[in-house]
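Given as structure tokens, the chain that follows is alone and in the form predicted on its own.
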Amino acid sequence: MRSILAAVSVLALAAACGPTEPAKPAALVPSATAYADLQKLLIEAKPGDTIEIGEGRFDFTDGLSLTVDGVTIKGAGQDKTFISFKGQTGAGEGLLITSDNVTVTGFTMEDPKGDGIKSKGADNITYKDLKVIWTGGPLATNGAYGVYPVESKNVLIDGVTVSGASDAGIYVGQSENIIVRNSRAEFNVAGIEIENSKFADVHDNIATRNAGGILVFDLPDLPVMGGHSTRIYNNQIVQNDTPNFAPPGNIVASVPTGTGVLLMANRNVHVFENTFDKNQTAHVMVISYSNEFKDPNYNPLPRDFVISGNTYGEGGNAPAGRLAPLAEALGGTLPAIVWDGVTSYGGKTEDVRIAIREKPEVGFINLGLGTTPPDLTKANPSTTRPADAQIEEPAAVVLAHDKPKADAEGS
């Protein structure tokens, strides 16, 4: 009788506790089958899944891909989980994501043959606490981009380090609602690049030892154009001095070594409360697109730009690229802020509204080139600042999936 009562008690207790939850999958560990195991997890994932990659070094010879919404790919930490593509046989991405609501976090990727982590058409995506590095240093044979979200809405890049990209370390293109923060870009051609995008906040980053620190521009002949409303603030943009190593023909191959911030053919860009120092060509360059184009919808002029309240150290003392001869004519150096002075193209003239709200001692020059494509031999330089204008600063970018740290730790 007692045994029957005991059995009934056990059954009752089991019923009260409910069904047993399935055991959490163990984190992936380095092994001969790790690549196949990881790609299988990515293919078979369900929305809400977290795929964990454990500590150690994973050597992969092929790229990874994810097409499932709502997945988190999580390593044990930037300095604990290493995914190396040094032996990669193809030229594709290390990781390609084409799904929404994805978080990628907690590992270091090394030496992808192509781009590091690329997401395309992936809305509500988070790149957090990651490194993408090319261990051989800055080489033209390195992949173009470190982290590379494109054609997306609601992009968060937080705590990411990229080194060695032959185009841009941290790149966001043809996207909207973007935050890039707390990140470090070094030894890339372009450190951080916002291209053909709108509503972007780039703040509290370090851009150093690149050819160019932070770039914001529009290009013609792309599915998404008309970039606008970017704020660049509270960044350390210092000692960008790596010789430009972009492959010939690449648009960023024309970025002069030693450019702090380059603003081109975009609208409503605000640069404020940054620290500039030791950028050898110029701290801030505002220019028009100077190549020939046939796209009737493209505007090559910078419009409604505000530069204010920044801190400037030394710089402009060794200008590179096509500005070098012009700098020689001006005494060998360039001031902190350089505007090409282009206000017309294709027979059209615009009031471009460039507002320089810096202290009087901060150097400025308008090269007075007038029209694009510009002819540097016809420069008509002036240190007179343009008349100020009422240009409304864009609102702060807010992302629904950007959880405060305390909420994220408790979730």
Given for the second form:
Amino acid sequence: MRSILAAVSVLALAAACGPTEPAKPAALVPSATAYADLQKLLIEAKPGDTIEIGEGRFDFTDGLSLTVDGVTIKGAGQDKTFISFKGQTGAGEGLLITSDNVTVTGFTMEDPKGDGIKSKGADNITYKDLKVIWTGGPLATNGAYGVYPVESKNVLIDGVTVSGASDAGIYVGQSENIIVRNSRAEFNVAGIEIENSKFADVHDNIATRNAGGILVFDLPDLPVMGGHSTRIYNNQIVQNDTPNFAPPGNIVASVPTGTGVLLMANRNVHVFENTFDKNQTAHVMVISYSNEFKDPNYNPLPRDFVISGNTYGEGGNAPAGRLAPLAEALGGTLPAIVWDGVTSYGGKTEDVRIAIREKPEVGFINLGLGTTPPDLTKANPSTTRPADAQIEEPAAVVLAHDKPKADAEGS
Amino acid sequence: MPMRVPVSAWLAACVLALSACSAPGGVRDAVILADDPAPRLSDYGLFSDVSAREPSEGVVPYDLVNALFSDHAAKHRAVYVPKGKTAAYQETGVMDFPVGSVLIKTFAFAPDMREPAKDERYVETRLLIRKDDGWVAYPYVWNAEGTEAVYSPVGDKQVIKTISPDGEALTINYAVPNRNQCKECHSLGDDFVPIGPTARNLNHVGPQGVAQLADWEARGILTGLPADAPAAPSIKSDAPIEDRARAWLDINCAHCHRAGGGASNSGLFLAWNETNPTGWGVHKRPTAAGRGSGDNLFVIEPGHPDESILLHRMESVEPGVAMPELGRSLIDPVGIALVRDWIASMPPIEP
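Moving on from the form predicted on its own, kindly provide the form predicted together with the partner chain as a structure.
The complete assembly is shown below, putting the previous chain first.
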């Protein structure tokens, strides 16, 4: 009875304040009804609303979702607001966003059963200062992706940490105009992956302790193909040494443990001014898609790639994966940069243009495999760099919703 | 938790405002077209009794030849088209219902689903309403007495004990979807759309004992019905296994697994009319399956159901693995048997 009286007096007080100044709703606090309360706020949100999640630990058993445009979901900080899905019994992700102009920021999500935060068809999205982590470390039973924007335009990922994803920590797929920066990916199978996408800048990130640091792929049999125009620069891509723990069947299960940057198929990809160190298979690997495919619209070759001005520490000292036997034949190690040398598929040969603009002492090998699917017994290795080519670098990606902080506060 | 009103207070309210507690006037078009959802299902006047067993005039029960599996729930469907208006027949998609139409679907359980009509209890009723600017979904959850269903935009979780059609004792953690989850299945691009009432799914003798499409035409709620409307094979028929399996996949998966659907980025398209075998999974590699792959390489490995991701995900109830992601906490033995037999019947691909 006392609680009812208290509630009544709260209502009376609220009413006494009058209708002119609606009180800003308080941040959500942990409680038995926190999940339902938060999901209700997400359902009933209006464009422009900020939904605040307060400090503390929230244990949710079902996934959250947002379908309203222009909403900000804001925690008290990634070291203050923890949302755990350890006991999740429903939904394929922790948070699903399908609306435009959304910002998610300021919390740590733990142990989603499937993907962490997925945004699909969600244009102008911002993922900022948040974490998605699987607390048990790298396990095949962890969810696939940490943050997972797909089929979206104008994607900003800034200050995000993902740890433990059994596929890619930070994954952007079938999207365009993408920035991934100031982020940290560790103990994932793939740290950061840009797949079947165009116009992406991946810079000032740290990719470490993954099986593979940063991946740029183009894959067949998907609604959006023909990925191109990605720049990977100023990243720290070091000590990617976690044994690949991806469930077999997934494309990333084929990423050799200890790969710094893996570029597969795709067009116009530029890798420059990154720091590579302690990647045991190779620092940079450029390969064609090597599985059979029937998709007539798919090109499995990497074309128009530039590798330039990077810093390379030790690496290639213990190559893993499919190329290991080949490396064995080459003396047990691989140089900093490896290209499979595939230039033809389905009877067609292309001028693929792979430009290596590094100091002379930076190691390079062209495996000379010629055609895909490749026959590894037909390797014809060469350390001669391909002839340099004029390959225009894509312009910097600019996102209208990516305002410098001072401007945003001033407006 | 919904607020509990003492029965005496409720009765008093009824005495004060009789009209609010029953539906003497039949269907209320103004309530259907109001900006906001009505607080109670009975406010729409779609049924003439509080337990929603008796449809009002103009509300026509129907069924689909095959239904989405929802933890063995029985489903009771009905359609309402406003007087003087008609739905336009569509060859492939959902009938083009006019503004003011309502698709009503009630989910129900009996204590023993081998006798689904005996002591049946309604759990939820979902309304799809065709408003001026498109469809909306309003979920209503029934009270334990079965006398009122209230608007529940955030969904609900209920523990339901029943016996399955196969005689298995079940404790079901039944989830009433929230409004966003409604959208996950009912989205097509930026639109919110119904799924079931297509010509193929409706073109058979329905629960009224008459051919449904012809009946709709005779009632004046459907126009443009051709003589040769298509019909989907019943999964219980003796149609070829491929047709039955793909009919099951169509109604259980294709609302997401189609271009513009929630799973479009997978490139796995499971509608009955997909023509590319890679598109429906034959030797298609997974895209974003993660641990859902179950260590298998392909969505369908012909001749080898137990090496096929499709079946693996149907056989799981674990979030992150189980497909569909929403709407079931149990596996569907009928669907699994169909898909297993279908994949087993495919000639293996030689390596």
